[in-house]
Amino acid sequence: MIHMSLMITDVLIIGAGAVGCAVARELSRYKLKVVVVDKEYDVAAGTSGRNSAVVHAGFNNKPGSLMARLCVEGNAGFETLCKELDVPYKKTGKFVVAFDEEDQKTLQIIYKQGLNNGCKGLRILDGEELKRRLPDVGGISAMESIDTAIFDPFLYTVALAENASCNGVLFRFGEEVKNIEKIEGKERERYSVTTDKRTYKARYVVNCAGVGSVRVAQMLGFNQYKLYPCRGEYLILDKIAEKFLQVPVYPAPKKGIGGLGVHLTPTIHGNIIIGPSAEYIEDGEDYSSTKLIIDKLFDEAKKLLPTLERKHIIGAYSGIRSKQAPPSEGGFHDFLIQEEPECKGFINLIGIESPGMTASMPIARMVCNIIGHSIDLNPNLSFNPIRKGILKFSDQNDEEKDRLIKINPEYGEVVCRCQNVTKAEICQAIENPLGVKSIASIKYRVWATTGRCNGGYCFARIAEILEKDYGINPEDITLRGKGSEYFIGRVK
């Protein structure tokens, strides 16, 4: 018989997105004990790492919504946030642009909706304006939106994860929730969470698990909810951005879809994103990127942006919406954060997509506010919110790299010709805290493998220092996680 070990613990929170994060560092504030498990083997493996890489404004969300609330009261905190958390942010506003004199109503009726929200920076522009301040634009008008702006979202929740780490919360991925019980007269630990690995007992249980979260919420016999699982794929362009736009440009929303449709959206590091198409599918763990929609999406883009041309596309990706408004009606539902009043101590977030980044660490408070209700919430005195995150080598003058350089030789050595990364920089993104060395957890930490060739000139030698440098089997080499080696063994 196996025995698995028994770890107890304040507050348990499944699931390590970019929600889970944000709800274990307001939480690492008190004194508490808190674990985060997830099945994956980093954080940001879902929603999280595949997005628009967008801090909304809070416009398009339905006023007295917490949609609405949450995302304004975010947007306004982000800025100070990711400087906390040295997290690349840039405010560059934002276009939704119509093309016929329907979307023209629509720009005011999310106008108004905006105004209702509490957005401030919005106004509406004639094609002449539109066409002087972007002359590569499509459209006829514009609703323009001077709060919205573009971050990196893996990074955010990178950081929001190590902050809470560095302030005591724990970590384990690669663990799946596979029952929750409720204890029956225990007011201490109220729950017994078993994963593959281990039983947690808990006094609270949060349930950030995304597209996950129903079938969270089914092992309390929570069968009320349902998720919709919506799929959109995204196309990545070269780092073309300075040329053509530096501003994320949307089209007027279209009832009865379960997105905004497709836009362009400059990235922080210089490329632009194309996406995202909005296919509901059953398997909520479907990332795939099919031609149909590719085709499709470039189709779209090119009627925003008429210079663009495929030569540009270096990429694709996709990510999973966790909807709660069924195909048949399409659109959005609201945010579910609740304590579920017949299990104390147990908190459902379900439903939580776009703009859920933007609202994460309002939607932090909120759960903290709920755990506050029942207990007395104790500051942590040692609480620090400042998180300094990788110095990005190739952003420096030539007189720090010099310096750089003669500290830890190490920085030059270019290893990422793409994205200009070094060694220094690939190793200190291999001893991140959170302990992970999967080639996505580099990837994603210094951007590395992200350029042009995809890795074709870099993935051997970051295996070569994973391998040389920190003892790792390339047979343990893997992309995210156990079950996506790379290699099966050696040819010679």
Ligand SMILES: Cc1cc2nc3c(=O)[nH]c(=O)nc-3n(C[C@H](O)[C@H](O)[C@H](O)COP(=O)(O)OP(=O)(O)OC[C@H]3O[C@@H](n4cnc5c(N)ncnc54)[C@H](O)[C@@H]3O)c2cc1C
Contents of the next structure:
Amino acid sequence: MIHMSLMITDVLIIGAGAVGCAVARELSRYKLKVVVVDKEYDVAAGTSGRNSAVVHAGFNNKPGSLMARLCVEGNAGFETLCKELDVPYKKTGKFVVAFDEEDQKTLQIIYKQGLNNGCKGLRILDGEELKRRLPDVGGISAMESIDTAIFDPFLYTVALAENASCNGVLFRFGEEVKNIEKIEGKERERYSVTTDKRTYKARYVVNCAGVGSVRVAQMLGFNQYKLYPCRGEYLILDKIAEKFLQVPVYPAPKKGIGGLGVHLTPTIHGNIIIGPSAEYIEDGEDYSSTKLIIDKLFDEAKKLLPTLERKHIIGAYSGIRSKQAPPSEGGFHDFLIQEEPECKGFINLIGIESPGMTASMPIARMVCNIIGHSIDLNPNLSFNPIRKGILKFSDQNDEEKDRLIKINPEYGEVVCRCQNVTKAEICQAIENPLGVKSIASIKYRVWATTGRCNGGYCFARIAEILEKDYGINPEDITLRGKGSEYFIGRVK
Amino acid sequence: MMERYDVVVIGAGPGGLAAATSAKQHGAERVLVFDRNCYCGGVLNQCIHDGFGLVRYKEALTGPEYAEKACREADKANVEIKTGAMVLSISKDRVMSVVCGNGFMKVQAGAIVLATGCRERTRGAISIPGTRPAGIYTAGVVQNLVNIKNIMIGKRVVVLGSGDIGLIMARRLTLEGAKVLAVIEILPEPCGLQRNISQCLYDFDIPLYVSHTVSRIIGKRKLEAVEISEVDDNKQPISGTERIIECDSLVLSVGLIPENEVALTAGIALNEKTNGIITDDYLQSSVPGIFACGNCRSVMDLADLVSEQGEVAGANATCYIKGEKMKIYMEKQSVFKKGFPEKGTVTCPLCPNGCSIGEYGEKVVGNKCKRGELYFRQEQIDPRRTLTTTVKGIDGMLHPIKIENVRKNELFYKIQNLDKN
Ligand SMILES: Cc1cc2nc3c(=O)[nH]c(=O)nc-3n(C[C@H](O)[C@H](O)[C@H](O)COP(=O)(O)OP(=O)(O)OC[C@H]3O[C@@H](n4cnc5c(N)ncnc54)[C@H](O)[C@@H]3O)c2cc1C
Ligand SMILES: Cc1cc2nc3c(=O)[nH]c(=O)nc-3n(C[C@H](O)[C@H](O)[C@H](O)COP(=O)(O)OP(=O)(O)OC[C@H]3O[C@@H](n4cnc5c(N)ncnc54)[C@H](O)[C@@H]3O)c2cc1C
Ligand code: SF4
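Having seen the form predicted on its own, could you now give me the structure of the form predicted in complex with the ligand?
So here's everything in the complex, that chain up top.
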């Protein structure tokens, strides 16, 4: 028999997406032993790294719902949070555009709904003003939301995790939770959670497993929950497209669809993303792009932005919504966030679909409150809310650039030419506090390989740095950890 | 203090080196070349196969050999070369912002020649459906990994696109022990040179599927297979023709795009379609005093022609600062033949004519000169090839080598027994 090591913890969080990491970060304010496990090899490998990256204002959600309340609350605190965590954030505002009379009625409905939910900064614009504000966009009228913002969802999740880790939380990657058992009679070790590597004994288990949360819940016999994975595909446009659009532009939502409709969103890095589509699929981890949708997205986007061209596309990706509403019903069910009455200390978070990124921090506080009901939460006196990210060389002025190179000549070596990322930044990304060393983890931390050459120039250079400077064998260089090896070894 | 030069060339590939050499020869006093690589020669350093220099030097050189010649010429002309230095931007009055290991600097030039080369088109640019696993590379990256970084990509390879770099890499990977399962081309004709079709694919029985494309990528974390389909006249996959090929690597050779990141910062006009720098008859861009040559102007498949163009650009840059009359550049097309070799013929690789040589009764036909006839005869009785590969030096680095006159059926034997030679 293989010997499995054992680890005892106060809280075990399953899933290192934005929600799991936010919960970890908020719990690190208290004197608690917290461990986060994820089956993948970095944070944000699930939906948190695959979405529209919009800080929603909260006008799309049903009044009185958790979604509405937590979204508005999340939006209000997002800018400060991003400052604390050094995460790229930009308050762009957003336009919801009407193309026909039905759409105009919809705008009125969501406008009122927004006011009801407590959103500020909503306005209805007539066609003339729309034309003036967004000359490249079609449409007959629009609603503007001033509080909507864009941010970097990957760095946001990384920052939460790094901050949590600096405040004492332990992250364990490449461990899939396979089984959970309830241990009767032991107050401090109520659950035994087994992964493919070891067993954890925990007083609290927080199920933040996203699309996988239903399977995790089933491990303890909760069979009443259901999720219907619904894929949203996106196209990524070249930076050149930036001049067309600085503000997210959404069509007025159509009844019954499971998303917000195909929209155009500028990213914090200056690209534009088109999407998402909405297809219910079987496999909750099938992040494929399909020809049908690629073509369709492009056509839809062209409706919003007639000047768009096919050659502007530099990539594609997709994310998966964990929908509780079955396809036959459509629309949204509210977030489910609760401690299971018959299983004290087991907290389920199910159906955390959009606006889950925006709401992640209020969700985390809710989880803290739930835990605070049954034990005293003593403050961790050394808690530090501040996290510093990697300094972006290309954002510095000439004197600062010179100064940086004089201190560290590796700032003088540009590795990724599309995004002007230097070797010094790549090295800092490789030496990240979470200790993950895949090409994707470097990519998302400093935004290398993401330009229009898709890493044509810098991919080989980064591989070389991993090999030469960090002693990693070519056959151990991966895209996203084990199972995604790039190379088979040396030529000679 | 800002340094001043007469002519600054950006890029030390064949285009840039020729431009700098010629600027010096035409009387520019202070000539400087910047390259962000820590070596000279641009992309040629990774092109270890032979076939360069047939026009310019009348011999079949490898890329590194050609690069060395060009570097030596620049050296002899006393051109200053600064490697490991990347130009970030150019202002309208020709002041460049440059970063290198010593710091950030500004350099002003009387005239500038852009010779920044090209980049490869990627999967994103051609939007192939499917997953996004590890195992998809562009051909130039593979060339760099295999020939310079000593990294082998996989065992079972599919190549998408029949451009020359893809064909050359199909052969290179085969020689290094990979199985190249197919080369897939969306057009009805391959787009590489006839000599490469014949010497890179036919020599090794690598199947070429024209009017086909990769219609889907399969594999969650690591590439497991590709789905290929036949395409219709509009290049759309025909449903029902799908076929799965299990592989661990997909190599994309789907075209090159001029690299004009820096040109854009100077507000230089680019061709909307090709992304190349638009120039007048004198190779001058839309911004006076900034010239362009080589692949950043328009992608050329022959380094020899790039050098020639560089010479004109360098000369004209010098004329510009002296206020002299500039030279008109005559556009030249490569004479090498592309596509399928003619049935029943042999493509002669000895000079740019690339004659298709065959037999008519007892007579050898199609050759323009005697050398072709000898080559054809040799092909019939005992075909010989130039083997280009790398060896690991005592410094631990790979060094390109070229062995001429190897029996075609002994290529593998030879490469496996290199140490014993
Ligand atoms: C197309 C799309 C667009 C969106 N746009 C926005 C937007 O613009 N703004 C916004 O606020 N929200 C948006 N959302 C919603 C938001 O992305 C999600 O709500 C959020 O990412 C959910 O985070 P999470 O941590 O719950 O899930 P995830 O990020 O999916 O994390 C779950 C983690 O659990 C791990 N896991 C699963 N099972 C196991 C197991 N058995 N053992 C160990 N680990 C396991 C997974 O590997 C994964 O890393 C969008 C969602 C989609 C799909
Ligand atoms: C992968 C690949 C394989 C090829 N194989 C062949 C072949 O087999 N046979 C053939 O005849 N042709 C081949 N070609 C075409 C070949 O590129 C040309 O023949 C020739 O090398 C082009 O010369 P160039 O001077 O225009 O560009 P390059 O040789 O590409 O040189 C451009 C140089 O500019 C530098 N540079 C760019 N931007 C900056 C900046 N901002 N600051 C500083 N430096 C900068 C680059 O680092 C590079 O060294 C190949 C091209 C590629 C991309
Ligand atoms: S036959 Fe002569 S002219 Fe023709 S390609 Fe060969 S060497 Fe050149």
